[in-house]
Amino acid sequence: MAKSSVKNESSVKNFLYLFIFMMLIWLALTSSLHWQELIVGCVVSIVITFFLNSNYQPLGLPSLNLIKIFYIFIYLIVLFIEIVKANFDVAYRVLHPKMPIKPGVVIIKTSLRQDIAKLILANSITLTPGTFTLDIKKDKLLIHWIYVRSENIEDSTKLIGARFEKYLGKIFS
């Protein structure tokens, strides 16, 4: 009995998350606060949420609170700085007449559990300097590195993944 009530509670929470998410996207899409748009947006969001809620649960959305939102902001800033660095990095390599590249494929480890966290980690790695994700299996990621600095797993993990995992681990705890 207790178990089912817990489940109910989490499903209600999930419903709300998805609904708010959909509503926010709808607001961005329409960019208008006219009452008709709001009503239709609510209806559409509820319908979609109703049908897809069960599909969304396995993704492991984090239960939000203020601290986590704060971390999300920090994470976004870190990511943004890394992306800017990445671009100058690639621009340098492309424009340099000798093309200073030393590509290779390495493996790194991650301690994240949830699917969506892994997705965000992989996407972040793809967007940051010199690396992108080739494949993923359980807690190992196969990484293509345009300028290999280290060949063993631990060092690579530290060089590539650690800076994101620090925040992601807090967000998805």
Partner chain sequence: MGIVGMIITGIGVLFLLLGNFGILRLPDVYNRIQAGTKCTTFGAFFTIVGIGILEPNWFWKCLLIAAFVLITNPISSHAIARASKIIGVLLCDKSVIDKTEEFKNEKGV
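Form predicted alone, following the form predicted in complex with the partner chain:
All you get below is the one chain by itself.
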């Protein structure tokens, strides 16, 4: 009996978090606080949340709480900073007269267990220019790197994946 009440409480909490997330997306897309648009946004968000809530846990997504939401925001900031830095690095390599590239394929190791967490890590690596995730096999990711700095798995992991995995580990714990 106690398990079902905890499960229901978790389901309600996830419903509320998803609803708030959908409303934030609605507000970002409409950029309006008119009462008519807010009402439509609430209705649309409730309908979408109703359909997504049943699919939320089977996807392996973490249950949400304020600490995890905080880490999601930190992760997005880190991702943005890494994308900007990688863009400047690739632009330098393209504009440099000697075009200093040393392309290659390296393997990095991850401690993430959930498939969705590994997928987010792989996509984050691919989003940063100069790296591209080719494959995911168990706890290893195959990465094409525009300038291979190390072929050692531990060094490559620190240089490519650790900056994202640090926060994804906290989100998916």
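The model shown is predicted, which means the values in this text are computed figures rather than measured ones. Residue numbers count along the first chain shown, from 1. Think of the rigid core as the biggest set of C-alphas that the two forms share within 1.5 Å after superposition.
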L24: CA shift of at least 2 Å between these two forms after core fit?
yes
Is V105 one of the residues whose C-alpha moves 2 Å or more between these two forms after the core fit?
no
Examine I48 after superposing the rigid core and state whether its CA is displaced by 2 Å or more between these two forms.
yes
